[in-house]
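Let's start with one chain on its own, the form predicted alone, as structure tokens.
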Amino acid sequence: MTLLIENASLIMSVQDNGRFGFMRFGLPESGPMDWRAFNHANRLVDNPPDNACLEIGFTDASLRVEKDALLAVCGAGYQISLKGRKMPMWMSFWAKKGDLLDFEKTPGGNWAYLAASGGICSQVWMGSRSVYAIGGLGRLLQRGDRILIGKSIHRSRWDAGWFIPQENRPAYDIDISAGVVPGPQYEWFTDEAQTAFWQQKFNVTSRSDRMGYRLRGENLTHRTGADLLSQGMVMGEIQVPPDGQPIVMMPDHPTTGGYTSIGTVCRADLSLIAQAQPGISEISFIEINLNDARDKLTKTIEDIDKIEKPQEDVWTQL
């Protein structure tokens, strides 16, 4: 079974959970920008959590379904339609051969994830299907591309209709609060900059992509300077270059950097940052420690895992 790309969004690629163990060779993890929406989408179609999905970002997109399939879309900032009929996100649905699935960009976020039962069967590089275009591992999808889907256990529309309750979804909002663990160069910033970092609200600029989100706010001044010997970087790390404007590292981040790190966004909250809208959303940071970050991530994963699909006899009563 395949999906035909009839209109590709600005950033559209195949992503799985990511590529691990290669940062020492200069390859970042890659993977989904919004890992929580990605995992929910896979769960709705009974895929293992490491199956690949289609990541759609920033602008409209449309796909033609070339064989009956169980699909699900999760994320924020999109309205989806099947054959011209609006469909809810965060719910599995049955698409028939020839159906057109449209993604209309709306306010509220940046990224949507299309999961198909059976998973996307694209090329594997170093143990992952995640595209890392800047590093030459695959490319962004274009009009006319066909996406191969694996064999599904689902055979009819009666397998559709499972949805993620609102209380189990990420709390996307214009006003975002994210936990941050202070970084190794936190003391390199002036007292005024440290206070400003925790007390002010930042905006995401349009100069943001899968590598990093550039923020705009009051300048964060350094005591002596922003440059240092290159050091390893991780996803969620917040670097502050000489202009005093922070950059949050995202899945395709460089693996080393030579600017000061004021902190790292905890993994559980990185999905909220990913869906922050340029020029609209406001981001504030809350100081937490490593134990807080670990506990928050553990709880988030547990909340995803404990969402159970209704038993078949529930559907027969509807």
Contents of the next structure:
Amino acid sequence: MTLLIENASLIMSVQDNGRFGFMRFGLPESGPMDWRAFNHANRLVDNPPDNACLEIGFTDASLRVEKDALLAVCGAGYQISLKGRKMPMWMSFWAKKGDLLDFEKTPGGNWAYLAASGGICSQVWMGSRSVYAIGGLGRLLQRGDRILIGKSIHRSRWDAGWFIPQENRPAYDIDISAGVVPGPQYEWFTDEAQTAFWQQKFNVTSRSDRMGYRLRGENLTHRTGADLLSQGMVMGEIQVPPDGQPIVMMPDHPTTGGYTSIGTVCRADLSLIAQAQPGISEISFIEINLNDARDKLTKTIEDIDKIEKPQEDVWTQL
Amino acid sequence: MFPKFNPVGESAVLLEIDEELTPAINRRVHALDSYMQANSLRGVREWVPAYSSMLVIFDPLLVEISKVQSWLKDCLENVLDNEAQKAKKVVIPVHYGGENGPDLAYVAFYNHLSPGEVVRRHTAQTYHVGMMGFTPGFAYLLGLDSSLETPRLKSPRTLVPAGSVGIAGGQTGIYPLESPGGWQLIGRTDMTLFDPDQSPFFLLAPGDEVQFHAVNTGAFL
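Having looked at the form predicted alone, could you now put up the form predicted in complex with its partner chain?
All chains and molecules follow, beginning with the one already shown.
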């Protein structure tokens, strides 16, 4: 069973949970920008959590369904429609052979994830299907590409209609509050810069991609300098180069860096940053301690398992 | 002051052994790396050895950060008495000069040497992979003869072929992938540094020893 890409968005690729164990060789983990939406989408179609999804970003896209399939889309900034009929995200639905699935870009976010029951069966490199185009591990999708879907146990629309209750979805908003654990070079910044970091609102610039989001705000001044002996970096780390403008590391980030990091966005809130829209969203960073960051992650993962099915007559209409 | 342990978010710990880069400190990082591989801890996903630091990434739902930190501390203490380490030695054949190394003449001119002498000095050293990063498979090599130090190009090339061997300041390295770059290119190797389709995926690993070998015959220009 396949999906035919009739129109590819600006950044569109296959992503699974990511590729682990190669950061020591300079290869980042990759994986979804908004890992929470990705996980919810897989959950809705009853896939194991590491199955690959289609990641659609920044502009419109459309796909032709070439065989009946149980699908779900989660994310922000998109209105989806099936055969021209608007559909809600965060819900599983049954698509029939020949149906056109449209992704129309709307305000509210950048990324949407399409999960198909059975999972996407694209090429595996080094234990993962995640595309990392800069490193030569696959490429971004283009019009005319076909995506192969694995065998599904779901055979009819009666398996569709599951949804994620509003309260368990990430709280996407134009005003974003993201928890940050300070360090490792927090003390390298002046008192004024430390205060400004917590008090001001940052914008995302258009120079943002799967490697990192460049933010704009009041300059964060270093006491002596921004350069340090290169060391390893993780996703969510907020690097501040000499120009004082922070960069949040995203899944395709460089694995090492030689500039100071003022803090790290907690994993649970990194999904919110991923959906921050260039020139529109405003980001505030809130200091969070390690225990709270971990508890937030635990709660977030628990929420992914919470799905519901409403009365049948509500969803068979769709 | 050192060693320093700092959390990097809820899922990583950074151990800084020192703020300087010396061959001895870097060797300790790689010895620690080997020791950690032999004495792994459940819940620890991977780690990134760098010049004088070690970044450890773990799953905070499987292991407490305090446990990761004490494991790391134990590893560091034990490795001091056990610094012997088995580095892999890799010989890399290089076509120096000509279209493979368009900046060889400049590196020679800048350092008041003949191109042949640059090649002789570049192949005379045994280098050490201090860390990897920048792009997949890129090794930061320590040990460049200081008489070969040359500043980067003023404007980087938009496309450097894979396998190009370059010099930037006091560093030397090999481009694993075709990419933009500002290093002075003195040669090129036919060896593949990174191949995502075939194991082993990477030619080099942190801590390896590297020796360049000139495959040219005759003059270098």
